[in-house]
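In the block that follows, a single chain appears as structure tokens, in the form predicted on its own.
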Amino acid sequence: MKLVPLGDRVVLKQLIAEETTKSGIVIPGQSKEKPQQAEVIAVGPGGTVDGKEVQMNVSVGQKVIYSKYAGTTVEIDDEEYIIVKQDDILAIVE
């Protein structure tokens, strides 16, 4: 199943956080917070949203930082996703 966000929304797969400790002991992403760092999956097509013109600033592949509580998050073929408006990302990570 493919996922395909409309006016300006972007379908982003977060990136799972790993930290290592001083000792070498590796502590899983599970254990802690989620991290606010995700990869762009699609991007939808922009145009019109709420009487202003919307040009798409991102495009896959990208990794992007998004807002703590954004978007919703959905999964399928078990995997989540989380699909936000371009407004909820804040930078992108180069």
Second form
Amino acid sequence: MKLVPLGDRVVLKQLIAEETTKSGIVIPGQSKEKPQQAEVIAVGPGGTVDGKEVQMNVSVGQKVIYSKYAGTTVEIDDEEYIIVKQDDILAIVE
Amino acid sequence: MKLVPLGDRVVLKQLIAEETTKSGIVIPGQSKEKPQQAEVIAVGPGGTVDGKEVQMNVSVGQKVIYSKYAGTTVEIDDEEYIIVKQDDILAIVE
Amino acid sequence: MKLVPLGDRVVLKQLIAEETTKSGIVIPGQSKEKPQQAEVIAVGPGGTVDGKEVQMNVSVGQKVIYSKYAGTTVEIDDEEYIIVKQDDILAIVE
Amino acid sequence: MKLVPLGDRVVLKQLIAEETTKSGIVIPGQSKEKPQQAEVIAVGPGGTVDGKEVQMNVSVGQKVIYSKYAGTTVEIDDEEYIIVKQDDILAIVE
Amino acid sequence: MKLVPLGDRVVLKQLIAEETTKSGIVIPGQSKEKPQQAEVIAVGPGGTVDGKEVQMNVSVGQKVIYSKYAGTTVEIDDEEYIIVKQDDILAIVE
Amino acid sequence: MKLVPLGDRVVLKQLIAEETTKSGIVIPGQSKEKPQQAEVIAVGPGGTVDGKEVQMNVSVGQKVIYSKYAGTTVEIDDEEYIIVKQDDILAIVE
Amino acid sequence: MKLVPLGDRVVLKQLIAEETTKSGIVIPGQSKEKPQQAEVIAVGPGGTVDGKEVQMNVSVGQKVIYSKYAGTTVEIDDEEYIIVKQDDILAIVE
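Same protein, different condition: the form predicted on its own was shown, now please give the form predicted in complex with another copy of the chain.
Next comes the full complex, and the chain you just saw is listed first.
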């Protein structure tokens, strides 16, 4: 199954921060809070949203910071996604 | 009886998630919470809504994710429907 | 007396659901909650409402679903009516 | 003294419902709640209100239904008036 | 000192209701509540306010009714004034 | 250091009311509440603010009345300033 | 890693006030509250934001005062940044 966002919506997948210990062991970062970084999974077509013309400025695969508490959490095929409006994306992480 | 939505309204029917056990028995998914997936039953004509031109981008039969708590629940002929504004539909599930 | 709604207002009369028992006796449905179905009694002229052009899309005699808690209840000649804005009407029941 | 409303304001005077008993005695209806019927006493000039063009659609002497809790109560020469915006008038009673 | 209001602001001075007893003695009306009548002391230039063109329709010396709780009370030279937006003035008293 | 306000922002410095006793001694007015009078220290360039064209109508050195609770208090070089939007300035005191 | 803000967003880094004691020792100012001064780290492209044309008026390296409680705190590479809308920047400190 695939999520196709409408209007100015963007589908995100939250990034799990990984930490490498000094000895080189990678520990998935579930204990460390880093809640707002995510990867762009799908981008809506933009166009007229609430009477205003919206151009989409993010693309699939980018890492982004999104606004805390924004968006709706959706579970598809046992994977959890967050659907936000593009305006809730604050910055791209390069 | 048939519901004909006005303006940018969309009539939805919530999907009951079914789960198949390993032995192949299908269990209707009432215990598992999956509240936001629904099928599009009827789509309003769009047009000028609250002074803004709205184009409808969903069609009957599509599976969609809609915003939690959005919409009004209506019971017609012992069937329960949800009427939402198109803007409360976040994504199409393909 | 007659109610002539202004602007995008619509006068509704709530429908009392009737239930027919198997033996054919009709019981007025006061115990069963079906609060949002109503008949259109009068329709405002539309036009410019709050600076926006509104076209009226409902007509007298139609059965409609209206938004819960919307509107103002008015009693005229011992009959109770609800006056709503057209935007509070979600769908027509055909 | 006379109240000259500004913009889209309308001056109303609440109607006291009178009840005639079977024996023909008229009892001023203070105990019966009928709070939203009023007579139009004065109508503002309309024009640009909050950046929007407003046309006045009620006239002096009409009986109207106005929105519960809307408006400001004013006492002039021991008479009580209600000043509402035209948009708080829901319907004309004919 | 003089208050020169900006934009669509209007400077008001609340009127103290005077009562004349039958014997002709004038009693300043501090006990009687008549809080919304005021005299216009100064009128702003209007013009573009919050992106909207505002034309001023009240003039110095007029008696007006203003919206309860609206405005800011200011004390200049031991006199108390109320500064309101013109839209908070409901009617002129003639 | 110098504060250069952006957009329709204005930098104010609150005025400390001074009182001269009958014997001519000047007492800085800390006990008397006069919180809304201030001097204009710097004025933003105006221009397009939130999609609306704003023209600045106050100038440095003017005494103004500003809306209670409006603005942000900032401390620069041990001096306290208030930054408000021009719309929070109600009147100029001349 | 680098934060590239979208639309009218601006990335800020809060300034730690330093205090020099009379004997010349510099003490990082963690005890003194000066929360709203920050340096501009990155500036979004502006353009159409929420249907309105926004021009960016701050540049990287400027010291600014921003609105208390505004913005979202983000941690990248163990450095803490604040992402605000340009409208939350009140003034430039020169």
